[in-house]
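The data below hold one chain only, encoded as structure tokens and taken in the form predicted on its own.
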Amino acid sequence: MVLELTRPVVQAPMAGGPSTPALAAAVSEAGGLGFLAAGYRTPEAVRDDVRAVRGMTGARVGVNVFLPGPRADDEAVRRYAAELRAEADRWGVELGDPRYDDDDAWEAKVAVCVEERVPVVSFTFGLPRPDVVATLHDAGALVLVTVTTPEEAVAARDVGADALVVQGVEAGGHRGGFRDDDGAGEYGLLALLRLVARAADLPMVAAGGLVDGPSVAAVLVAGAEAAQLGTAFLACPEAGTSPAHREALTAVGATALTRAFSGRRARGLVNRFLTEHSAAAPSAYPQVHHLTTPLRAAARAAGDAGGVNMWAGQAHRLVEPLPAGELVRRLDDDARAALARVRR
């Protein structure tokens, strides 16, 4: 078992907020692997994030960085931005600068986890260069890449990924992988196990739709080392998400998948922003992100659930406002009573 955990039980890293050191530093002294999201974090605020969490547990806690995309069509971001105006007249605000870039200097946050010798590094929305992987092996880090499909599987392998996070589309959140962002060939999570696990033969951490101890158990039987949950984990007093998101997780709701917010596909609930504006959003992360960037900071501070992003999995009436170490341990003694109870 690569990650030689003392429970089969990933914390998701949750960029924009809900990941904090304080959550992945509960999940990693239960036995678990909590995660630090250097997402949309500073090379320097993600160095104080590392040595926070030091100074919180010494067990293995991971990092995950994002990886730049191709650019999209400028033209595209454009009509965007016209259509999101009234919104922004809607809050009294400027819309953010649509801009491109690589998550401010992804290779500097890679230094970092080098330089801080953090244990375990995961990278999402892309694939990283095989020179990137052999520093990190170098500095003792276990590296996992997040794929999607088992043609992602297959590269990250070459590349020398010494474990996948296989994400299904019951995921909440973003997609994380690096092949294409249309939508087409999307695969439910084990289909997905069963069809990496043929192509690749790496360790997998199951993601996708993950909330509860039977639905763990499924994925360990599927062939996964572990299961990857973040939903689950944003009700935790740990977490930082925001008093409008807790609110509305276990509320009964649907979710889908949108670009509206972010321009790149992620699964969230269904609320006014994601309804109306879905349709238009071009695939163009990350400056999409940028752009509504002042509307969702107005929206939150406003307590508005029906103007802010609020990613979550298909599973998320299941969530319950547990302490993250207890979440931890549930899920571990209900998946080890799954299994029991199949072996009867």
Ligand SMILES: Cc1cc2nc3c(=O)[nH]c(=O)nc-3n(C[C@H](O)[C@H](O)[C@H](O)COP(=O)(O)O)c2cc1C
Second form
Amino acid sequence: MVLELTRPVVQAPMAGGPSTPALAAAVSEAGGLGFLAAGYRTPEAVRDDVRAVRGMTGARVGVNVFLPGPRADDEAVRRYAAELRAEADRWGVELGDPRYDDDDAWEAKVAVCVEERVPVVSFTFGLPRPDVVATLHDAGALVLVTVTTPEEAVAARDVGADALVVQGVEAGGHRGGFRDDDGAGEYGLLALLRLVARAADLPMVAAGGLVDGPSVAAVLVAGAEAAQLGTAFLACPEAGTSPAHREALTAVGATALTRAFSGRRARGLVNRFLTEHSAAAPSAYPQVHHLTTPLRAAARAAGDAGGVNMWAGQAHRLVEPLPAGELVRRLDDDARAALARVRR
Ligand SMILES: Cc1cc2nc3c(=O)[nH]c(=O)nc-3n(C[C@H](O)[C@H](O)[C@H](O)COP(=O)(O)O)c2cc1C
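Got the form predicted on its own; could you also share the form predicted together with the named molecule?
So here's everything in the complex, that chain up top.
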């Protein structure tokens, strides 16, 4: 049990607002593992978050770092920008500057984790270099890598990862694997857990579509050491989830994978923007993310659920708006009860 959790629940890092120090602290205080999201934040803001958490709890809290991918073709971004002009006119805003960047200096965020002695660091969107993993190990951190295929799991093991966040296609938010692929051959969580267990033999944290105790129990039986839940924590009062997003979570509605908002495939609630722009959106992260930032901000300010990205996993409609600590205890208790009911 490399994570040494009292309760087998990890709160997924959720960049873009939902992850707050208060959410992470409450989860860790309850015996799970809370995460801060470094994605889209400056290194200074990450340091502030880490220190804010320390003021709230003595329990361990992790930090999640986005790794940059390859730079996409600018022409594809220009074509998509032309399509989005009408959206900009609708809100009376300019489209954002579709710049390519390294998530505001990801290496500086790793340096913050080292300096602040963050105990658990997870990576998303890529494979950290072995020297980055070694530096974190020297600072006493556990290193987790998000994987979506057995091949990525083997690669993560080979750079020295201590554990894997195994993300199934059910998951809300971005696909966390190493490439923004075309989706062919994508794995559901249960199949992926077993394939990864045989391929890489590392502790696994399972993610994707888990929102209640029985689903947590299922992934423990399938070999995971803990379950990482995102959507379930979006509904907690400590989360920074927008009101429109919160409200839409419990509605009966489909989710779909889309590049429309960010240029990288992510699962969200189907809404107007997703429906109208998914077909044209190129694989160009983070350029498209920056391009649509003013559109999303305008729609959010207007409370328009049709124009914002509302990331959610497939089981979203089962979420309950409980305080985070209570949710962690409930998930653990219900998982135990579900395991006790299993007939052999
Ligand atoms: C709103 C939202 C934001 C997310 N942001 C991140 C992130 O910053 N880093 C990351 O590794 N995963 C992120 N994820 C994905 C989660 O780590 C996890 O894989 C996913 O939430 C699991 O599926 P579930 O939402 O059905 O529980 C995000 C998910 C959601 C719903």
